[in-house]
Amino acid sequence: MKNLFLSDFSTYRIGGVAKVAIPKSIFELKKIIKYAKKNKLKTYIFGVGSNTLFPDDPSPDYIFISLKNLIKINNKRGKLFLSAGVPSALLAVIGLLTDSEELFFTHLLPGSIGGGIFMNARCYNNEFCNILDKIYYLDENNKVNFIEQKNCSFAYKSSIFQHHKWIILGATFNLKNRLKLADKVKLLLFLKSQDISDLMNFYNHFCIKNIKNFFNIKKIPEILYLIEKDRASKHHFDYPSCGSVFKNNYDFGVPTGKIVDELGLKGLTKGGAKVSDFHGNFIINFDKATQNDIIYLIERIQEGIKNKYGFVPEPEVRIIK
């Protein structure tokens, strides 16, 4: 455990000086816990910190743990096991040398494989529950334990690991194909020593491209071009940024992003941050933003929504405070 800025743990590059442990398995993730509540510290769990927006000045009361090095990729009794901590992107590759189509929706999705169960996160018309098959989690009493994915009460952006004090360690996956031991090498290669917080860097990585090259792939599925055609138009890692900051409103039936273009917001700006000129639904961090800076648009949006339409849309990226 050190203290460390929160920012270099963030896809928002916002966040102060915290403790912060980085666990590398389950065993030392055990001690930490245990140390936190002998010492009655609070504990914020993330992954890459992809979908979070962190205090400027954090409070000495918390340790802020990341398992972004829980990195394990493993076949679990016929199906293929992923750690916490592996990028949620990596699904795609592993469709791409598994012939698994259904895994290509997470084509550059930032975030890992616990934050996407955690959030159920959804892309592309697909999401996470459609893909799971168990859930290995660490429970109140620091003990593993694991959960059937038709167990967890996954609906739109929800799970039950948001209604309870569960640390996600990992979860087997349904694929069509095994995955060869000579492809996991590979993969666990392709993600040695990368920094998957840094937008720019997690897109040069993940990019058909990159993955193209480093896996001697000959022919890529067109959906994976239309994916990264799409991200790419809206200028998705061209700063830090949570993506989508809202979840959408199906009841209203339209997405949030379009209501906030249609409300003229897009281009507002407070300090060093910004509602996407590209995406309605992205406030970005285009000069050295706080956390105040994100609160402010995202609440602005809000009552302009709520005044013309009745209802204040939920966010979808967790605010620490």
Ligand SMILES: Cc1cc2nc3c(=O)[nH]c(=O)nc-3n(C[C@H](O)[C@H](O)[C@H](O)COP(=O)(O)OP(=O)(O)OC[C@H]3O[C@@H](n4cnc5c(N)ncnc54)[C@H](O)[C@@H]3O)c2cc1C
Given for the second form:
Amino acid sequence: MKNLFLSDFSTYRIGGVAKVAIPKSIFELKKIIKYAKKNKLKTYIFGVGSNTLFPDDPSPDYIFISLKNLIKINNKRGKLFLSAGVPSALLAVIGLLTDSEELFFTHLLPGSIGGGIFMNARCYNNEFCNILDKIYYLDENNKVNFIEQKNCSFAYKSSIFQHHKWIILGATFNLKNRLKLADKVKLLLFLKSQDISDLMNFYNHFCIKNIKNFFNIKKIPEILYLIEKDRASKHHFDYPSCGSVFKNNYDFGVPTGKIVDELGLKGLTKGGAKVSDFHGNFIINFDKATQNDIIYLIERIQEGIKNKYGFVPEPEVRIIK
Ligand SMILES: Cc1cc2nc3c(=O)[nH]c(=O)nc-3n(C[C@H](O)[C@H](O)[C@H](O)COP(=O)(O)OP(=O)(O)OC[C@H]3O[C@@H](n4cnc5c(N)ncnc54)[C@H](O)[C@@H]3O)c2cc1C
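Starting from the form predicted on its own, produce the coordinates for the form predicted together with the named molecule.
So here's everything in the complex, that chain up top.
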């Protein structure tokens, strides 16, 4: 455990110095949890920080535990097992190597497997819950346990893990074909020393051009090009952000980004933060924004939507005070 800037652990690049632990194994993770309990410290478990807004002045009573170094890829009784720290976007690469097109939706999806399961991340007409088999977690008593996908109460951007103090360790996935041992070794090499909390770095590493070269893949399915084009056209990787700040309100029926656009709030600025000109649901950090800058814009959008349409949009981003 070290005192480190949380900004280096978040795609928002926001967050002051805090106690940070980055366990490489379940054994190390359990030790940190025991240490925190013994010293009456609270813990915040996270992955890559692509859906988290950290405080500028973090509480000394917390240990921030990133599972981004919990990297394991295995075949477990005929199923693919990925540990919590594996980048979600690697699923699309595994899809290419195993002819499993149901994994392609994760192409260039920021974040980790742990975060993806916790949030039931979704995009391009698919969501995490559709590809999962069993989820392994550390329970309240620091014991490894597992739960079947069907018992995880998955729904739009929600899961059972949002209602328990469980730490997701990894999961098995339903794949049509088995991952070959040689490909597993290549995948692990591909992940070596990558800082994917830096969105530009993430894009450069997981873009089609680099995947094609690294894995020597001749033909890439069209859908991956479409996804890459779509994310690039919305400038997802040009500035630090957390992706969409708000959930959509399906009862209302119009995506939050479109409502923000209709209200003329695109481009609204506070300090170093700005409502993206390209996507109404993105608030970007264009110049050393603080947590308060982002929260200010969140509140202005909530106020605007409440006044005009009578409901307050629920933030998707996890705001840590
Ligand atoms: C440019 C951009 C585009 C994005 N596009 C999409 C999109 O298309 N669709 C989408 O759904 N999301 C999108 N996101 C949001 C984000 O990528 C996902 O929510 C992602 O799954 C979060 O993973 P993470 O590891 O970064 O989570 P973190 O931000 O690290 O954590 C998010 C939450 O999950 C919890 N958590 C994380 N890991 C664990 C674990 N192992 N055990 C228990 N709890 C855990 C944390 O406590 C926190 O509450 C985007 C983000 C960015 C920056």
